[in-house]
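Just one chain is shown here, as structure tokens, and it is the form predicted alone.
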Amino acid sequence: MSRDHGTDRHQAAPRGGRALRLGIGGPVGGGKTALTAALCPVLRDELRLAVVTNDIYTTEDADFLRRAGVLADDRIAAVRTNCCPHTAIRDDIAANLDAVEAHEAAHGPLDLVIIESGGDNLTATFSRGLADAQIFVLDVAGGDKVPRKGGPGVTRSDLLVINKADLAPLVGADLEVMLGDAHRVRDGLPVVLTSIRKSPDVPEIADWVRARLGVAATGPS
């Protein structure tokens, strides 16, 4: 594992007229794929959209998205990292950049490319050379102490999503504690508490994405 705890070796790529690149990261099981699967049907009729998934050895997440039919199959690309997930999204981003650029060549111009990281730890962040904005997804079932542990993923991401709020009574997690700690360590950066299973249209998160793109909701598709 890298010991730099989030040092970015790449300069931010100029936007120009290209798609916004949105990174979605977080620990295993937090709901990264579920969030990607939720955002695609909400946004696909409004935006020109493609997805890149990361798994260490398989194409499991891309296969799930294709089976769910959230986008046309050729708009979902899979990267096998064969290494710690943060390496491919922060340290050696070439494979992900290649996948993004292949989407843009095949389907461009695009408005949005979602890049889903493989499951990682609280230090995982995307290089600004790869992602223009980053969402970090935590799981209530991991315990209410997780937000206050901090880490670059929690403290620096552009949006922190605390998922699976419906499980709080079952695992003894205090949602008020989680929210309070999250706001405290994030110094004003936004936090969303949700259950993607209960609210699959993820309205707050979809509106946040729209705001990053400077577009308004078009209403139900």
Ligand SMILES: Nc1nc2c(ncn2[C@@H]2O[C@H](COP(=O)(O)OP(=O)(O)O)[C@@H](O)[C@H]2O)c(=O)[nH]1
Second form
Amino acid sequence: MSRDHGTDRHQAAPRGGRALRLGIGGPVGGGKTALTAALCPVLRDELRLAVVTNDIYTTEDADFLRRAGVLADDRIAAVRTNCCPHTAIRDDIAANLDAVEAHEAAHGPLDLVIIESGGDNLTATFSRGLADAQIFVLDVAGGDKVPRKGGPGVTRSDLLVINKADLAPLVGADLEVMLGDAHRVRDGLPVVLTSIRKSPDVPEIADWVRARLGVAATGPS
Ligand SMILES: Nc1nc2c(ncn2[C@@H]2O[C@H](COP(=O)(O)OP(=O)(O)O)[C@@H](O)[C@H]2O)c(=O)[nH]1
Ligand SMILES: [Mg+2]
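Would you generate the structure of this protein in the form predicted together with the ligand, following the form predicted alone above?
Below is the whole assembly, all chains and molecules, this chain first.
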């Protein structure tokens, strides 16, 4: 797809027969790792999967996913960015591309590689040279103002996930306002309101991924 993602200076990589590279981005704590951990068990029996995580100084998210046993350990690779997370997913994507290609060499052919960004701010999106499609995850606990604040992740990601709906009453967030603002700024692009805590099989998001791959659901969702 040819949507402009701000300062992206990489060309979209041709798909050919290779895996779909799906970026999951968004601010710290929104639920990117939780979404990755939720998608893997739902999709791993129907798709050939691998994951790349990004952390600034640690391998925390990859360690979490391995402990949770969502995929075989060697299908989860960690990139330590040592810099602002957006740099590694947008400006200098080499370490992430290396990790994706190492998965493809070791386990290929694959259908889907999920790349979880380190938590960043509303300006951070994946380069089209790294991710063929991207999901942006927002946290209801961040306040119901966030969708209308915009930014390329909110307005132009391929799927916007507003997560932690279960926390709305606790933080006084109006979900109708969040959804309404999100739809208004996204001009027809899809939005999913969810609670990964309450709905760990993330049916709408899994179906969206299947649709991106052009495959039908194989089991109950
Ligand atoms: N209440 C609630 N907590 C959630 C939900 N999704 C994730 N969390 C929690 O939010 C925290 C941050 O989630 P994480 O996936 O690590 O966020 P990331 O920084 O975006 O990767 C963790 O303690 C999760 O268990 C949700 O739907 N509801
Ligand atoms: Mg994370």
